[in-house]
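Here you get one chain, nothing else, as structure tokens; it is the form predicted alone.
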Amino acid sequence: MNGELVPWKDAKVPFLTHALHYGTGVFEGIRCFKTPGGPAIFRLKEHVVRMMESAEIYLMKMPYSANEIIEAIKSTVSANQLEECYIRPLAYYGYGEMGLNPLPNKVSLGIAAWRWDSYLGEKAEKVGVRCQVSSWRRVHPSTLPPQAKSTANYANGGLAKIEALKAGYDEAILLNMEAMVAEASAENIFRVKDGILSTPPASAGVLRGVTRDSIIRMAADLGIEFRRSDISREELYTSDELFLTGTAAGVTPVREVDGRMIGRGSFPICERLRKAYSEVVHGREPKFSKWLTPVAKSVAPQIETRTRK
């Protein structure tokens, strides 16, 4: 927290922390995987760059550089002696002045790492998940910036997730204000029809997921035809395959949407991509080795706060 490694029990914030009351924080979800060369963090640089860009969108002056954050993340994983883990860096406006204007308050940075195996359930990767199209719409660019991975945006996904769970489903799919598919509550969505892979474009109001980008690049490597295109609700129902991607969820097939079975209940293209993704993140595909950042065995030096005007 703020440049120092501290015990979990001491990782506390004041009750009047601005972000706690007004959702003024930006964050990332990152994975570290076990590889033949030791634990390695998947696409660490890309995640940190996106976090810096989210901060820029919100006029948040980050107290550390991207390289300092990268080293701090490696230090946190190393200090916890984790071979595989989920990593959560969070930059947020801290305790200071209350009121909607966050700018007078200092920006703090915390980084946590913990073992988080299956986000959508242990059987999800094999049998797929059941989804509901939510009555809640994805935040519109005229209300909140969907390209920023901000804490405020996830209240939107949280409402959709709760609605789906209460109705007996595993996950929610949100449409945008134009009634086209945006994304799931915390994942991007891909469709397969007649052998062609597609996903909604950024203009649909999606977050440009790092896992989403990885799947697009791996699909090209595997010779799978790909398009960015809008997807209507009824096109969800008539898909041959649907699957979700995200740092927490990995690559997870969708077997049902709104009570309708998707395709024939099998996911051949999704399975190809899921296996390819697993090979890449576990360091067994040299072609994409540049996406992996090894975690040093020794704890890196703690970082110091830089003074910003």
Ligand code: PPE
Second form
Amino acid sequence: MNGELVPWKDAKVPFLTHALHYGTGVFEGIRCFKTPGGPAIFRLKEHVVRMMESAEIYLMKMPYSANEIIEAIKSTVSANQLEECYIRPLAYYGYGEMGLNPLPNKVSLGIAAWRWDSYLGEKAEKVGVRCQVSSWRRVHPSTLPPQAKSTANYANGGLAKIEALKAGYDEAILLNMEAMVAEASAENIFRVKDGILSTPPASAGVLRGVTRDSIIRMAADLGIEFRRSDISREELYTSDELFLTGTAAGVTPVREVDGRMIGRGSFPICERLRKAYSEVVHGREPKFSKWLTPVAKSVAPQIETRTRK
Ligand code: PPE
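Pass me the form predicted together with the ligand as well; I've looked at the form predicted alone already.
Time for the whole complex; same chain goes first.
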């Protein structure tokens, strides 16, 4: 929290924290994986760069440099002595002045790390998830910038997620204001048709996913033909395969959309990419080893005894 390692129970914020009231925070979701060389963080730099850009979009002055945040993330993981974990850095306007203008408030930065194994359910990556096309549209660039990973955007994804869960589905797919597919509530989406892989361009109002980018590069490496192109709602239904990608969710096939089975219910290209992704993140594919940042074994446990005033 703001440059100090503090025990989990002391990582508290005041009730009048600006971001809590007005959604004025930007964040990242990053994962650390177990590799033969010890724990390693996947595409750390890319995540931190995206966070800096999210802040820039909102004119938020980051209190630390990208390199300082990278170092802080590494020491948070190693202090928690976690071999595999999810990492959540959040920069937010803190307690200062209420009212819509966030600029008078100090920007704070916290980083948490914890074990977060399954996101869309235990069996999701193997058997696939059931999705609903949401009645909520993805935020439009004229209302909220979709490419900023801001806490505010998640009120939109949250509404879609609630609607999907209440209707008995696992996840929501949001269309943009042009009625083209944007993304799921917390994942990008890929389609396979006649052996060709595609995903909507950033201009469709999607977050530029780090997993999405990794899959695109890995598909090229595997010789899978790829196009960045808009996907219509009807093209969801006529896909041979659909799958979701995200840091939390990994690479997860979609079994059904709106109660319709996708393709023949098997997902060979998704499975190939899912396995390749697993090899890469676990440090078993030297070609992409530059994507992994090793974490020193441990600088803990002094955080157990330190409290913050
Ligand atoms: N779109 C959205 C809206 C999104 O939130 C995510 C990640 C992605 C796409 C995929 O981006 P990337 O992780 O860089 O491949 N969602 C994060 C938050 C999930 C949460 O519940 O919190 C994540 O997966 O970490």
